[in-house]
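Only one chain comes next, encoded as structure tokens, the form predicted on its own.
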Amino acid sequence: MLVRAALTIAGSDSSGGAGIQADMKTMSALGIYSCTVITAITAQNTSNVDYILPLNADIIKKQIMSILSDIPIHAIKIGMVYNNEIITVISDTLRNLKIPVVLDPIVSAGTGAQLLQREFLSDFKTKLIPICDVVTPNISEAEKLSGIKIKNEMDIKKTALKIQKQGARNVVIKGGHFRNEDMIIIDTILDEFGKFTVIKNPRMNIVETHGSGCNFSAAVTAFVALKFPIVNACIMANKYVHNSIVNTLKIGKGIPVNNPISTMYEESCKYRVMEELTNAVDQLTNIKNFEKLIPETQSNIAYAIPYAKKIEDVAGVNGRIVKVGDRSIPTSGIKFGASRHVASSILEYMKINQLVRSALNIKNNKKILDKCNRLFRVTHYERKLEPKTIKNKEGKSISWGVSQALSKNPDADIIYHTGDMGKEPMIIIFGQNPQEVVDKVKKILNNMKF
């Protein structure tokens, strides 16, 4: 397998959301082995800065020679450097490398703390920018290191011309500070042949956010690395901390930390979901008279990833498994957003217990209840009672019953409901995955007569 390496130099975060810790989730999200040179170490929470205490630059030089002297790098991204002593010592080591060069210019913390000293923004400048490859200001760092007050997008262009004469190749203005009428962020991107493109994204509401600047350096560096062009890696960073960002944790008393890690969380338990599902649909349709259980809307069986929100979130039977005389047999295969009046029972219930993610429909009738009120937790709910307000919203029923039959038992195993005019009567059997949702189909049919 080719491993893929980068190298970020930059200050540890405590909290975990910003830094060192957040350079290493976001790289390792897209596929980067992330090595990592401290520069210094904060004693920080989302709240406050408490204390910083910047590292000698022998130990920093000694850091970055010792993984460029064992492990070939495929970019380096440069963050907080706090002094001149680090600055100089960063910039004399790197300054002659082959090696692609990312520099967020981090002044201070979105919690307000200083993270360079001002004393030490001219060394900055003439020190680091000259080495790097790109630079990746927000409003607030990009009017500091041009001097100038940037109030329109011609300001962003202006000020982007200006870093770029500092030595710079490319300049990424981050526009999320930059407040206009369209509630419109503008990612504002100046190439090394003065070509400038422009990303936008809607604002969403959030006042301010913990390491989105740390994630976004860090995703450029990691694109870079798999040798992306600059302006693409841009753009596709952007993208995936739009996404982080989307995604932000409440963790603290301080500000959302953003969630780096969201996109890969979410696609290994899209994997897990898809071969746990799959593997009880075989099960499911292997099962010895499973198909005098399916009712005449036919069944579906449907699985949520962990903190499931909405329909997407949720794997079912793309169509039903439906009854082909003594057998049953699933239309088609798994996908998410497959089955909305399963998928809505889940979600439902999840409301109540995070933990009971899978759920069944089967056929109601006097034989196969009675049989579930003696083995299970039973509880329901009457679709006569629906009020016209429910029922004139599209979607809206499934989650008003089950609502209703967990305010009697909110920890039932079945809900079911005896039918409305033109609705089949309807049991949901529910369980933490679908293997559980099995075992009591499989308890049900072995307790049958048939």
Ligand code: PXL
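Just so it is clear, the structure is predicted and the values come from calculations on it, not from any experiment. Positions refer to the first chain, counted from 1. What changes on going to the form predicted together with the named molecule:
Two rigid parts rotate between the two forms; their hinge, judged among 410, 144, 263, 288, coincides with 263.
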Second form
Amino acid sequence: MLVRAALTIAGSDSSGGAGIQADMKTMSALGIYSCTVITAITAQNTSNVDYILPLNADIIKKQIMSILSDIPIHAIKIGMVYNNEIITVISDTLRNLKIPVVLDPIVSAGTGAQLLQREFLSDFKTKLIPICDVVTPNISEAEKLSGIKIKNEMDIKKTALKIQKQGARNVVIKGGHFRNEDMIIIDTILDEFGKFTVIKNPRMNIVETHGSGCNFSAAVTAFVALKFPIVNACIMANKYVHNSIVNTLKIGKGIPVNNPISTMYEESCKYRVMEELTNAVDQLTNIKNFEKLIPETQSNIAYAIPYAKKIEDVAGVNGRIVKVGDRSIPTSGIKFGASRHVASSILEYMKINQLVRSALNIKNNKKILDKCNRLFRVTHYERKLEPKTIKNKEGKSISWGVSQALSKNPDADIIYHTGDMGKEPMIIIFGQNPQEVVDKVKKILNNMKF
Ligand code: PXL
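For the form predicted together with the named molecule instead of the form predicted on its own, what are the coordinates?
Every chain and every other molecule in the complex is listed next, the one we just looked at coming first.
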């Protein structure tokens, strides 16, 4: 396999969320092979940086030379540099290379510690900014580099122009820390032709995520290594990091950690979910007498990706599995977000057991329910007892019912209700995957006489 490689020159973060560790995850997730040069070792967790050990110039230079003498590197990222010795050796070693350089001007950690000693800011500006193709400061880093206090969007543009004058070809100022009234985050790119591009994202309800800056500059580096022009690389990296912030992880006691693997993980899970569900629908519709279990409102079978949070994370038959004479057929293919009711019941079940990710609704009559009671762990809820406030909220009835039923038996295979005015009685069969659900259907039918 032909893979393009990039190099990150950065600090090690023992908590795994930022620095070298974030860069490797991000680049790998974007299909880039990552080589690493470690500049400093930090002892830190999600609350504090406890210790910093900067490495000496000699070992930093040796790491860079080892890699460059062997592996074709298509882009280089510079992260934490800490002191003048490190700044100087990187600048001297990279100065005459023809490889694009992305510079993340890291001054301090999200948890507060100084990651560039204050007295070396001017060395940083004179030795590293002129050798980079793009520099990616956040608002406070941009203020420190430029000496401008940023109060509005005009100031952001002024600041970008000033940093460009210091020698950076392109400048991206990340607006995540910039407070404006309309809850929009603005990232501003100033390219080498003097053109501004503004990227807007809705602000999320997250104050700080550990590693998002590293993920962004690593993603820009990966896209540059893939030969995208800098502005496109920044736009793509912005989208990528936005999704990794949406999926942020509360892994320790301190600030949440950015999750750059999440996009790739979700996509690979979606593929497997589609395959397993398609196979289950094939099996179901070929089971003799399955149509006898299909209710008036028809059936659907659904399957959620791990850690599913919303209806769109759950796949189902686009339409329903319908009874046609003595056969059952799916009206259409499998689609994410296609099922509302069955998907809501899975999402509710997953709140108490993340492993139960599949379900199917079938008809509820005495004969079928008796078999279920004999064969499985069954619980139920009364739709008639549903509070009015919930009834009035579109899509909330099922969640309410499933949580009521599971409070009586949190290990149930089956949840049923006996209906209400205009609501058909229903049975929902749950399982960890669609195959388990299909096997439960087979068991019910094998025990029934027709
Ligand atoms: O997010 C900036 C950063 C970069 N590099 C290292 C870090 C941090 C933040 O904590 O620890 C090594």
